[in-house]
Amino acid sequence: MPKHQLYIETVGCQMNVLDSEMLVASLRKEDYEITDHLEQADTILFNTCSVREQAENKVYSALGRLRQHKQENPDKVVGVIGCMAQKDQKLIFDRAPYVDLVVGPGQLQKVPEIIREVRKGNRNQMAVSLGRKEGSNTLIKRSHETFDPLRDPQMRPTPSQAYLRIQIGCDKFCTYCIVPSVRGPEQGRAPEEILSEAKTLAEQGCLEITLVGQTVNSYRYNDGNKTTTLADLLEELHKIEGIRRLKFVTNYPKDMSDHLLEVVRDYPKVSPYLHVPLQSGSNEVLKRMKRGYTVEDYHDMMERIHATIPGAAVSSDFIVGFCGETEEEFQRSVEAVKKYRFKNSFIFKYSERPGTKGANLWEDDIPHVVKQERNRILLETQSQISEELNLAFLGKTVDILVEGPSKSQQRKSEDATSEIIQLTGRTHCDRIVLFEGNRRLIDQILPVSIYDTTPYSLFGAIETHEYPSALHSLTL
């Protein structure tokens, strides 16, 4: 029986899915057990996101609703890690007064020792990487190291799929955004590193990776001898034997090199999917956020993709309502979705991060009903477009790697047991696909027939092939 009860909730990217996987794994050593109930729990843990205000106050409700809990059994243990915990350090102590620890993405490997020091009775512990001015470049780097790739097979999106860090911290400094300070300077691992644990998830079962990185293209590692490449890096983890599929996010449009995209177009297993945030269509609003790039750059970029990948699917990330944002510049950024038609986009309402360049800089002038109905009509335009997009895939057969049952099929307790049920997966360029099949279909990679689309998804059925010589057909 394991010795204690461990609850974590996780918010924001995918860094933060894998933070939480490898501190699982470190905290199984220490005779730790997942519950999904927090009355259960002795130890609950907040992995924090600090990209948005909301993500923030929904974490700081929680700890309010915890309260009760402390007050009724003062031995749990309550900790904030991750994004929120480097940004908000003390102010997490005055605002919750009965949190245990603070725990910055940086120096997670010191949670399992630091709940041993909560457990002998010293609170309010807390373990942050230095600030971007706190030292010499390379105590600041060490203060951000990860610790030891341990993983966790239970705490992955699927059991066939898994994230793996290439590159850790941010050096672009966009000045809408806290990751730089939170995150701390841009570091690329080891390339030998990353393929020995590429190697190992692959004996886990894992038929897909995905390399994360804040700007994952960015990725660069010098030895001293050789300088190695996001390019690079996916050529050696084509060879390995049992992965499937690649894929990386998130890119930045000016690292987008030649060679990524011929790799992108030689090699099989890598995804033709590209996750590339233009922000704005505007060069005025571009250069407020700093962003590096131009809106001819990003043009440029865009032509070279679909010239060395037709019918790659490209993906863009926008912030509307940005400080000083005109009605002209907005329509802008409507204008290059109807242009670059993308496979879809993540809009968002620009929040206001204390202790980014531009919240110091510029005034949060643009009215919130202003900055709603922008979303509204961005959304409104890129759904319209993925509708067409996807409209292309009817009576199409499509490779899908079968993640699990849809969320409708989640809500629906009383189907739990049924045989058939609604499957979810994605095809290699990143789509969505719904359809009925058996949850023995879960974690392989199958063909299936499209009959139907919205903006969001695709509708299939499993592809059946009837032998002679067999009295039924096979479902593959």
The other form holds:
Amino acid sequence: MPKHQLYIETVGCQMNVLDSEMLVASLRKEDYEITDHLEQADTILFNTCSVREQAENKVYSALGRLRQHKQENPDKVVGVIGCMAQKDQKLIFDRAPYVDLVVGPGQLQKVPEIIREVRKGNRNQMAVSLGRKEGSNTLIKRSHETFDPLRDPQMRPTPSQAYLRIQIGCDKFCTYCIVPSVRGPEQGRAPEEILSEAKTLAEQGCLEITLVGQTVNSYRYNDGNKTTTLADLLEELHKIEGIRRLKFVTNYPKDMSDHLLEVVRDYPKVSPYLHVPLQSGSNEVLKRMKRGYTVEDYHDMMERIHATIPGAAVSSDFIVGFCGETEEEFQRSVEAVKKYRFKNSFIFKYSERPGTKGANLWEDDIPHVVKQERNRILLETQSQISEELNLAFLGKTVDILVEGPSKSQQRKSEDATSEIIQLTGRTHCDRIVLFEGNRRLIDQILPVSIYDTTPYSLFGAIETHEYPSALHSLTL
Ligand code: 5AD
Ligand code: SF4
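Since the one above is the form predicted alone, can you give the form predicted together with 5'-deoxyadenosine (5AD) too?
Shown next: the complete complex, the earlier chain at its head.
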């Protein structure tokens, strides 16, 4: 029986999912085991997100609910890690004094040691990185360390899929965004490290690697002689045996090079799927957001994508109700969704983030109800498009990587022992496919023929292969 029981809750982006995987892997080396039951844990960690206020409120409420439990069990270690830890720092102790540790995303390597300190009785431990104005660029960069010590297939949502970090931080400073201040300066990881980690993943049976970075296509690494780009990395990763699919998120529109698009076209393992957030269809809003491109620039990029990669699936993010967004400006976003026919879009209501340029310069003046209505309209516009695009798959056969039981299957009672269940998987172009099949098909890539569609998913049936009659007679 392992010595410690760890309960960890993760919110936020792929970076946080990856950070949690790494942290759990390093704690498992110290005799920790994961539990899904908070009451049974002796260590409780919240890996947090700061991109929108709502995500933070949820963590503070969860901490509030923990107050009594911690009073009754003072030896339990409670920690807040990740972006909110970096942003709020001591404020977390003020709001929840029973929290034992606050650790930013650039300091996660210290967590095991800090937990040991807490167990010795030294509570209220804090480890955070330097702020963007708190020292020389070199010192600030050094204080934001990438945390990629170990890969642990048991900790991934599925062993056949993995995220691989190629870059940390961001230097774009979009006026609404907290990421550059909590995740620090943009830093690319060395190509050798990335390749060796990818080989480890392949050896662990991973079929699909998704490279992650805040602006993954801005990746550049210079070793003094040579500069490596994302396109170069993909060419190298493509050679690794066992890896069948390569994806990368999230892209920045201005850095979508022709070389990268050609690699997506020419290397079959690279998924023809690009997530390139537009954020707004209005040039005035884009300027206030300081996104660094115009709608015309985005349009040129889309033309290059479609001219280079026929059938490419493109998805986007939008923010509605950004400071001063007029009805006309919002309508430009609706038009953009219709014009570019995204595979899907993630739509967010603007959430003012203290300390960002947007919060300092402008009032968060769009009423919540207006944001909500714009959110609804944009989502509806996108759903219509997604439905039309999905309809084109009817009757087609697609290869899907089977991820596991579908969400509705997971909601069914645990004791449903049936081997045949509803499974979910994704196509090479990142579409979700639901189908009936045996559990043992999980983690395989299989052909599925599509017989029904909705705006959000495709429904299919596994293509069965007829055995040659000679084999039949062998009664295998
Ligand atoms: N409010 C709302 N949405 C935001 N995003 C980033 N910052 C904010 C904010 N302050 C959205 C952007 C980004 C996605 C990850 O989150 O659309 O692409
Ligand atoms: Fe935030 Fe802009 Fe950087 Fe994306 S590119 S992480 S939106 S600052």
